[in-house]
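First comes one chain, alone, set out as structure tokens in the form predicted on its own.
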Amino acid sequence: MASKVDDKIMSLREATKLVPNGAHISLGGFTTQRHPMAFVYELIRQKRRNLHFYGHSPGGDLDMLIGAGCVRRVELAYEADEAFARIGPRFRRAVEGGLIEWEDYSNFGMVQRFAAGAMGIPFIPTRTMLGSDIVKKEGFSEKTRRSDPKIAPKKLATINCPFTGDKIVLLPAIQTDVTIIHAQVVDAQGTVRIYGQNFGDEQQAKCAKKLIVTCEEIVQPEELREYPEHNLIPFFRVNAIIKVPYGAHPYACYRYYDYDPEFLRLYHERARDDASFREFFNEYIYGVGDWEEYLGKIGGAEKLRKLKADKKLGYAPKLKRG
């Protein structure tokens, strides 16, 4: 944990060291919301490997960083960015090819297990999966199993409850090395605010060892001491803050702006070939020096304007979709 409130506050680069190789993430956000697309992007430049994912609902984040050769192993219940794409291209031709090991569970039996893991336990019940084929299939060799302790021994466990003698399923916890999430506010301090839907964040970083923080906008803290029931997680908790506006373009922050369909096809559109998707990384993320750089490369000013969601409704009413 810092020692002071500015040590929290750093740039993206300074905040990469705080993932080595290696290490067991997760990501927040959900399909085209709120991903901290900044950091990702970073990450793929830092040339991270042997990372562990955990996710319950990513999009392109998970999809470029498996695509940029980071990812060794996924935990999740599926990898999608809505309608531009029921799978992201790059995680099917990572398992098709082999590239990467994967073990799937369902969307609420992954924020079950973050949740244990916020909560301490080692184990969660549940009846999510029951009378599916996820319960029966394991991913993951004994080998791989046996590799990493922070891996669980086991895929879950079916037992007759002992109170009731119903068929119930545990699962394992998940306590990450870090997570990464990106939020609209946060203060000085490291408490951090999200607008709409949290999704499965607060579980995710309340599971980690360590939370890394992109956002909108850094506050002082009495801006949020006024209704602080909408502070989702407590400055404690909070490593690293990194200012970063419009860093989970091209998906959309809540209040701020919309995601955006025109990046999100062409990155569908290259990502389907090999040579075409380094092209992208090429001209996107290798290619430029900083984030302000990349909001230039994507249109700058004008895509920025299109983007901008009314206040009110949350979104951009106008933007064509289609």
The other form holds:
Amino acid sequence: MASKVDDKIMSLREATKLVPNGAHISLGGFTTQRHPMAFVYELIRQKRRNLHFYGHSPGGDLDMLIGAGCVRRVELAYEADEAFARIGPRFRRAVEGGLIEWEDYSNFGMVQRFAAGAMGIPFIPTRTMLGSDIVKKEGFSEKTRRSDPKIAPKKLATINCPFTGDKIVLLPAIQTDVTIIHAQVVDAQGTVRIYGQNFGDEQQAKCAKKLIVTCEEIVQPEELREYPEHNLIPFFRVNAIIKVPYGAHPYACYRYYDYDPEFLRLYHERARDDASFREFFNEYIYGVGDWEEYLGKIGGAEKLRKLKADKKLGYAPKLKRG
Amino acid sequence: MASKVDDKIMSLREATKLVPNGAHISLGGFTTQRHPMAFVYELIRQKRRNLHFYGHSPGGDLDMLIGAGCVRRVELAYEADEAFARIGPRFRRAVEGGLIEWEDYSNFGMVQRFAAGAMGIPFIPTRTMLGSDIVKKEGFSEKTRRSDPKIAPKKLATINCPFTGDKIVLLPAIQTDVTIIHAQVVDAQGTVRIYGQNFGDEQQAKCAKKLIVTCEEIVQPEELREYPEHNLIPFFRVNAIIKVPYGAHPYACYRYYDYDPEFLRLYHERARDDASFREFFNEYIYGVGDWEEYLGKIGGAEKLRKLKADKKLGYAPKLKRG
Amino acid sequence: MEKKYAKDYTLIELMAVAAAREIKDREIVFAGTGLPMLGAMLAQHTHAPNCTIVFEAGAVDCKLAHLPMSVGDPRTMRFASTATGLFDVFSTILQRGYIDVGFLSGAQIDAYGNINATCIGDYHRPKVRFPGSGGSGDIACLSKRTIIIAVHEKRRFPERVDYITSPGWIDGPEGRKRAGLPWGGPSAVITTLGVLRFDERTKRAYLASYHPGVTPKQVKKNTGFKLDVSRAKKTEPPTEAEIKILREKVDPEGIFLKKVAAEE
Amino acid sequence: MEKKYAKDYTLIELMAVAAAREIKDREIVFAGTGLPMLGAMLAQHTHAPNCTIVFEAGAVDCKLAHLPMSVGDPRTMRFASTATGLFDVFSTILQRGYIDVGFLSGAQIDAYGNINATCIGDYHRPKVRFPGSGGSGDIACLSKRTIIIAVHEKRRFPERVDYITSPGWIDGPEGRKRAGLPWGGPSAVITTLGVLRFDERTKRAYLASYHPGVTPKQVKKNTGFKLDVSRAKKTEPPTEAEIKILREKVDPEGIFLKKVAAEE
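Starting from the form predicted on its own, produce the coordinates for the form predicted in complex with the partner chain.
What follows is the entire complex, opening with the chain shown before.
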């Protein structure tokens, strides 16, 4: 646990120290929203290796980590960017080339596994995935499963319900070493508020042994505590807080800014080819000192003005997307 | 499911028709807050019989239903009114006199059972209750369990986790025929907003086949839908809406009014004895035509003014409670 | 009122209209990005004003003013009834049995409506890797019925998919029951050439309708499994009103209508 | 600074002070109504300013301005960090292993700190029925350690409780492990006569301290099981500062301090 009086506010670089090589991690956000991208870029810059990644439907966040060589194993349901990419190009290449190990579940399956970890139970029962090859085929080898005690000893188990007799799938819980989420507002003690849908962030955050929160704003505790029922995570679960305005770019952050279609298309175009992918990384990650400089690179004040969310709608209604 | 265009707003009397004799029901609220009391009184007036009641920690709500002879079986964790009564007097008498059947779980156990029902799974695993007699002793007889297919075929099961080997308790899910909750605000389509802690209301409501919501206010959909992340129940789960201001009296309703210590003490004093309990019921329930008249009986405008919540605190800071 | 059929429409518009027609009023619909969203929104604007759209990312029954580009798009927040997250939606709505219709797509669809969204070839050494299940497997397992959207090519319609990501009827009328699935199964496949449905007795796909300009023979030729075309009629074309709503109300920015049209 | 012990205090005040002293700074405390709440709040005002109080009804780390009369009291909302409900608190905080200290009480407590809050006599035909577990069984199972509060009478302290609602050490040092409990166990019983603790080797209760005005012999006489009193010291009395804080800051309305004093 972490106390109210701990100093939790730190820089991205300091926070990445909480994620050692080989760590089991998960990132918040979903499809086109609230991935902790500033943190992802910093992990890439710090050249983390052998990460074990748990996701439900990650997108560019995981695709970039894979492309940078940070990831050894993934357990997930999907890797793409919806309307922007039918599959993460670096993920596809890594799987087809045998560069990473993978285990497939469904979205619901993965979120349930995070939920079980958050609830402190070793497994959770479900009716989903029955009849599919997800239930029949294990991705990880036995050797892999034995190599790291943090990996579940098997993918899942099927039993008959002791009450109804129904066939039920049991999914092993996930407790990550570190989960990183991007929230709109946090206070210095660690109370987290997320506006809009929370996706799987609640379960991913609460299943973690350590929790890092990047955010748009750090406010006074009283501001969040006036309506405690609107807060998602109690302060004592949070270990590190980093203020990074626009920290989810190129993804959206409800009520703050929209996703950046131009940049997302650029990434997916470049990431299809090894050479152009390297160039892209050199330009936007390795060749960039800090987040401020990155925001300049992607178009500076003018771009940020275009992405800025309408107060009432929570997104940028005039953004050119087509 | 129920649609946006159904006419869901009705009277208490109409709504009680959704709860037939023998129904499996559950009531929202917890300890001194938000029990749907106006609905309870109406059920008593309508002389419902043989109800199967599921609760975590009910108080006077269940105690009165038992005292009125409405209840045949209970599955619960606790029956008392915290600082106002160490045990529900009618519950105690009914158990000691063998007038009802009962099954004991823990609070967490019961809430997990509601959660499992809400999630659509037939059971939920937990580590609680291990080592207790709750796990060892069944309250319901086999005959009782066989008499109604809606009762779980057994109280619980203990297994070894297929992943960790840990001993784990499996609890059977609850899906009530009807759950009744009392919310602060609902719209005419059925979107529900609860201020303050939601206790077990979310799980109790979402496990129900039919959901009745009594409330302090009915507002326009736009008012609640401006901040959808603050709403608890999507409209299509709600079958009946009844506007009953002060409908949780003598219990509190955060931001609207406080609990009524005077009335709670009066009830628990009277309920200890059969004769005085009958008098109490004649005066406050049977002898009362409607909710308006009840509010007059309990002290009218003056009493309601004393209970009225401070806008900022959400309760009545000057209320005499000692 | 006599129906006025549109003369000028694209294939994607025809498919969106066909998708919309699968939705009944007052149903609860699990919609994904792209065609399902176009279809569901069109249905709300026409014959199913009281259908409810649910997004797995959390938003229930929003009033869209701008077309979302993902199910987690901030645009799906607008005037929603509730907005929670994946765990709540998948468990308390989908698994709890409240979804009437779910939409699916995938890289391969077989004779029993099973879908592959995972890979071609051996699972451990795939020739081609796809994005994976996402919510597709969940929707396939736990919706009361599903509608599949697909590009109709021979290699995409094999007798048996390489990997069942999202179970259809699995291997026949008893397949789902044997697998332990409590309900559900695909009811239609809306393709770029026609609409397939499933035989009540065998649960194998047959051609129910072929799109204007397409012949049953063409559909047969482009299907990798033996396809019964004996019951096929011509797909009812979109009406002028439907096309107008699609272009002016559903996707005025041309996010999907233009994009997919361009890729055709 | 020299400690100034109070001269004028009630038994309930003494017990509240003893409860407070069991809490360490920065701990997360699961508190119920009455004495545990008084103790936890006193601890926050004295040696444990950074301890966090969690209520099972949903509120985490509130800043109380008025003493709650139940764990679901609206008073527990004031400036809380989060306020959810029982499922979230019990599962993601308690079962997840974040509660350092939980408080318990009950009608019977036995030599191994097992608690009965259910009934006297046969479970199916009880002579006396109590309210039942409530959250007590959960706190007993899943807190890292527990403190029990009890009225010290012979019939309330039998060798073996009639019904284990809330497991203590069960039947000795291996009891919890055999039952499958991952951690926890009672560390103290604060009674109206003294404080019991549990022998490290046997996990049986022994008298650790007797309250001012009470003798070890009296405690022994009022205990239904064989009680080792050889290690007993006198309970450290409350300080003037502690009593002042209790009366002026923790319970100025006298909700519990006066009520329980009146019932003595």
